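What follows is a single chain, given as structure tokens, in the form predicted on its own.
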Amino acid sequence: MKFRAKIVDPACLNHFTRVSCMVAKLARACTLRIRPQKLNFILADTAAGGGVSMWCELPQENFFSEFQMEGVSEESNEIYVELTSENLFRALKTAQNARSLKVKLTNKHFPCLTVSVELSSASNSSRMVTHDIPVKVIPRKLWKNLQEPTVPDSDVSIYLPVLKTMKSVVEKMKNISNHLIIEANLNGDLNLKIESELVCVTTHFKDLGNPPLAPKASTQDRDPEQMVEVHVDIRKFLQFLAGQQVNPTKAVCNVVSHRMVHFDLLHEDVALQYFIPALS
């Protein structure tokens, strides 16, 4: 198993960390699996955390300056490692106005990641700078666990607001309480909603759009009026939303009613799949 891969142009440096940085605040720690084309950041939290998975996607080539990985055998040319993602982005900070940085999988007595950073000095030479982050080698009969995770077809698909507007919103409703109903219709129409037993307040956003659904017999005779509704846990909505760094290209919601709420998200070439349970 090698892995190795540089990164020269400071567009695609900043890049890479705002992407980690997204991927810190949405999972603790998370799997990194290197294939030759694309790397992926996964969290398949199935029933001890929630159930909340992620799945982030980054072609390599739009990165990379050069890379290189051989995978465990020939025909299963793929890495996955476990490692504790403010780790990652700790490191990659550092590599603000670096010159470049390199990524390996090294053996320090424990397997690692290796991150150097080269960093211009005044005198115009360079320093190097070099983090070890602890990873664990996952064995190939659990990968079968870590595959892109199969999305439900929804019965409401919605573009979203801006997402900062929906966080300054949400951070207000969690102070009055735990669950949040996200409700949703196929007129652009969302609504955010909580319920005590002193008070009901809902926030609404129009004319959102609907992208194209899959014809399917449940939504082809729906009310474009009727709202399909999930309740999930408010502190997980807002831990999505205070991942997203940047304002995305694309986003949409999509809700499978009475039992999860799957975003898909595009940051420029970074695609982003993140699923909350609905709660029982």
Given for the second form:
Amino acid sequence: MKFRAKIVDPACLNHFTRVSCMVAKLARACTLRIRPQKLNFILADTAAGGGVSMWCELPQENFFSEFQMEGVSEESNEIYVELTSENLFRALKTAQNARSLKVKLTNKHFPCLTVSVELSSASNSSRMVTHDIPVKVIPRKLWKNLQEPTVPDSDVSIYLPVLKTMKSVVEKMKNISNHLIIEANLNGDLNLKIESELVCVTTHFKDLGNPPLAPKASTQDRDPEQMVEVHVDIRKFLQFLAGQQVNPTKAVCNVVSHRMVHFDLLHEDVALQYFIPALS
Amino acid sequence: MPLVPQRAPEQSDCGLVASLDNVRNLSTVLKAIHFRDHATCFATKNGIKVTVENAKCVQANAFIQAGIFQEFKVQEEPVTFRINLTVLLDCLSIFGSNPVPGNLTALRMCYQGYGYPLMLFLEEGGVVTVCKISTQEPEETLDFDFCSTNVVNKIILQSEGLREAFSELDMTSEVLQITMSPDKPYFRLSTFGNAGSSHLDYPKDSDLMESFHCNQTQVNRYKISLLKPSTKALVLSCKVSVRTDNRGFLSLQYMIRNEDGQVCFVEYYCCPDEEPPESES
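Mind giving me the form predicted in complex with its partner chain, seeing as the form predicted on its own was just shown?
The next block holds the full complex; its first chain is the one shown before.
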């Protein structure tokens, strides 16, 4: 099992740091999956995490100038390691304005992801900063829990509004209730709603547009105005919104009535999927 | 409770209708008196008065005159109700407390009458938020009977002069002692805390002093925990008037200029704590 990769381009370095920041905000611990073409940050759905799951995928050649890997075996050329996302983000934060960044899987008494940063200084000599991030190698028998989640057929698929507006609305709503109702229809309407004894607040977003849905019998003959709703934990939704520092190139919300809400985001070449289950 | 309408009620059956192009002109003034959860609102054709009280010793009033609103109608005055101010402020700032300049939130507010909720319709950039806030039975508010004819001492200061003093008050002191006098030390704030006493004097000819009318020496003590919340108003204001009457009651009036240059007033009344000991200078 081998992995070593290098980033030299400052823009790529910046982008990679931003991705790690987003991952750190969405999941405390995550799985890094390394394949010859792609990297994934995965948060599997567990009872302890309240059923939230995340799938983030980036093509390696858009980030790394050098990339070598050797999986556990020839036929399963993959590596799965578990790490604390905050550790990776903190290591990458020191790489701002760095000349280069190397990431390597090492074994220093225990398995580590070693991040070496070459920083330029006023004099011509450069400085090296090395972070050893402890990782846990995940055995092959557990890989099956870490596969790309299948998106269930959604009842409504809708483009999301500017995430910053949504974030400030949800932040205020969180002060009043823990329980958020997300409603959407096939007419481009999305409502965020909270209800408590003291106050009911509904924010209406209009004309958002709906991406074409996979043809499904039940949606064909449905009234486009009819709302489909899902109740979620407001903190989990806010956590997702807080993780989005820049507005994504594409953001779609898929609502499965009373079961879950699925967010499908694209930041340039980084794809993020985030699932929040419905509250029972 | 009567049936709650789903849509905005017609103007004709509303006890109070008000609309505002910039919601911050309202929310800023309300933040200045937000030191308790509940507030009582009184609306007349002149505007809205919002009152917050604590411990039957301190009362804060915010006045939002009708002219601040683009539309303001009161059917049968006075319209009175009690509301959760924390919730109201959360709703008013739903689109963010620090919006991007040039991106204003507009507000339309309706209150149908006794037993009905307060309806807020907020709009920013085509996004609409509807809030339905339950109202409660109005409570009798205190009458401090603070009459301008009984005022003994009065000074008007630029707020920046008091801002630092109030934000750094020694909170280990139980009281804030205010001395106002036609002679030295003119205007003095004193605290008596664990680390010793501190006195802060403002000379009468200071640049910060806009007007100075003191007729007799008065030394009064006020519970610091009751006065501290007024810092919220102080921070937002440009001028403050400090007055005491013959009973030692304190009135602090803050002049707050909103983003459109209009002026609103917030007022705090506080009753004195006790007679200061004779020996204190």
